[in-house]
Amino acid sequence: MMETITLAPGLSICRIINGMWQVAGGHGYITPQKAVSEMELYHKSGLTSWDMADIYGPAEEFFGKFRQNLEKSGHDLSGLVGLTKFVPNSGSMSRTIVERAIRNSILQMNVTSLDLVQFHWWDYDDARYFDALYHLTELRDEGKIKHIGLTNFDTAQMQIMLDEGFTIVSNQVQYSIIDQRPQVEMEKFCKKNNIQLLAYGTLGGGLLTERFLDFEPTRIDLNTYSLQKYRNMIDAWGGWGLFQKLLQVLDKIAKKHHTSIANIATRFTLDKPQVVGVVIGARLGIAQHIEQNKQTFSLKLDPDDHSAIREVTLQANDLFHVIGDCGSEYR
């Protein structure tokens, strides 16, 4: 059974969204045809949820092409779901600039609005994404935008934005088992607030599986810029050693419930609190894992599950210290 929820009102979003990071380069040379075509069988499968860029290369792109084949065949577009993002270079944020650049997204996407657009800012001393937000908000309230979200912002900059007035439904950050800043100061803001957390590096690009068990991969191995991003991020987190005895006790899980690792750690963060939807990578026409990602939702996690992970994690370095809050890798 396919599990929706409500990320804001008029929009609900397939609780796993196929996140479209790797067509941009870096994962395997993708090919526009095959992957427009391949997201027909998710979007029939139920996973009917899109995370994309205006900065993810093709992505909007082959995401309005896609919704175009749709429409032809006389498909019901009722639950497809585009989630995009504004991620500009810091510098003036004037009507035009921001403006351009939503119509940009729109017309890629075939769409006439925008479901939920994810800002993005580099620089928190350039404090004029104050004026992007102003100029994003005009252009929802003018229908051109239905939702304004986030991407990778800290607790401390999302408070000064409400503090200004601004309305902000969600947040898109890192979290996984290896990765869990958001549970020390995002969680509680979020639910007093009213804002949704959306979770990406949930499986480490693929390192949170079967593959990786009983192996340390070489440089070479490391073939794609998730892989390459996660295994640093693991390396902060507690090292390869560490993160052999995670993946051993997620393997132990994982037989107990007939599932694989990928679907426990999935579950693992769908459960957390304010996490309203996980975006997992689709290498369109390269690799799909649908009918896996599926199982997800039939898995229910037990107490002894969550002790055995905590067990772990209790003895990896904290990475809200070593790091910063959510987004602090970005800046």
Ligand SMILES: NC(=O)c1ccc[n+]([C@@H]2O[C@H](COP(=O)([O-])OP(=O)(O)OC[C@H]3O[C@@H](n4cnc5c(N)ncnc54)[C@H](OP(=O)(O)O)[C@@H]3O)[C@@H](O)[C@H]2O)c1
Given for the second form:
Amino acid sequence: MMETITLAPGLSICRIINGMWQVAGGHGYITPQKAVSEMELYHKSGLTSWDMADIYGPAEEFFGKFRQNLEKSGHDLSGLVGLTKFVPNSGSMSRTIVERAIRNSILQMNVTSLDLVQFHWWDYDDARYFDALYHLTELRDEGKIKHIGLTNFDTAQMQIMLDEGFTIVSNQVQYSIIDQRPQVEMEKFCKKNNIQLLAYGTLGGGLLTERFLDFEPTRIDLNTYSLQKYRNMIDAWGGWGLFQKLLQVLDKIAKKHHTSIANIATRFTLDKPQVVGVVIGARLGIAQHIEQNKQTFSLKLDPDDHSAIREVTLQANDLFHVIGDCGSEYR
Ligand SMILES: NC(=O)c1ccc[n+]([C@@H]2O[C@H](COP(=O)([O-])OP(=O)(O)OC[C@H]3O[C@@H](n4cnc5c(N)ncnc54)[C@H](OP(=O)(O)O)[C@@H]3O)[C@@H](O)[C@H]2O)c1
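Please give the other form, namely the form predicted in complex with this ligand, since only the form predicted alone has been shown so far.
Below: every chain and molecule of the assembly, starting with the one above.
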């Protein structure tokens, strides 16, 4: 059984979202044709929601081609969802600049209106992000965008945006067994303000799998940008030794439920309050885990599983204290 959920009015998503950062480079050689045709496999299996960004190389273009192929072959497009991001460099956020970026995403993705635009801003001290939000809101009101979300904004900035009168439906942040910072402040804030969370980094780029059980990778083994990124996160969290303890516990839980460590990690994050969906990276045309990941939907974690996980995570550093609230790692 698939799990779907309403992210915002009129926007229903599959709770496992296919992440497309992996096609942007640093994750092995992606063959465009192979990648686009593999997207159909995900769609046909029910994994019909995609996460991309204007800065993820060919991701939006792949989505547009894939969508066109579906349309041509007479497929039902009603369940297809494309979530993208607007990640501008610092600078003037005039109407022309914002509109041009949105128009480009619309063109690339072969849609008439963007389902969700998740806005990222690098420097909170640069107040021009309010200009960007103002223009995104205008474009939403004109029908070019259905909903405005955020990515990697912290709770304090979200409060400021709401105080300024902006309507935000979601924030996409790192959320996993390793990184549980959202539950310190953001979760409560989002619940109060009806903002949903989309989680990434849930599998630590693939580290939270059997592949790394009883095996310490060298820098050469960490052969994707995401493995490298999340290895650094593990080092800040408590180091490889503690991570092995965690993997051993997760492996036991996985065996008990006849499933995999990846599914335990995904279920754990999906069950967090305010989390509507987990974005799982897909190395299109290189590796796919469609059927395995769908098994998450029939998995239920019990209190013993949670306390076994907690026993390890309690020994870790408090990442909120070490790094700061969600998104601080980018600033
Ligand atoms: N907003 C942001 O700033 C931000 C930042 C990072 C990511 N994201 C989004 O989140 C997505 C996820 O990326 P991520 O870097 O966080 O990676 P991730 O989802 O934690 O890990 C993805 C990797 O996990 C492995 N995997 C997936 N399912 C598996 C299974 N069932 N069993 C074993 N291994 C499995 C795959 O490795 P193999 O390919 O090696 O098999 C895959 O490449 C991105 O594509 C992007 O859309 C957003």
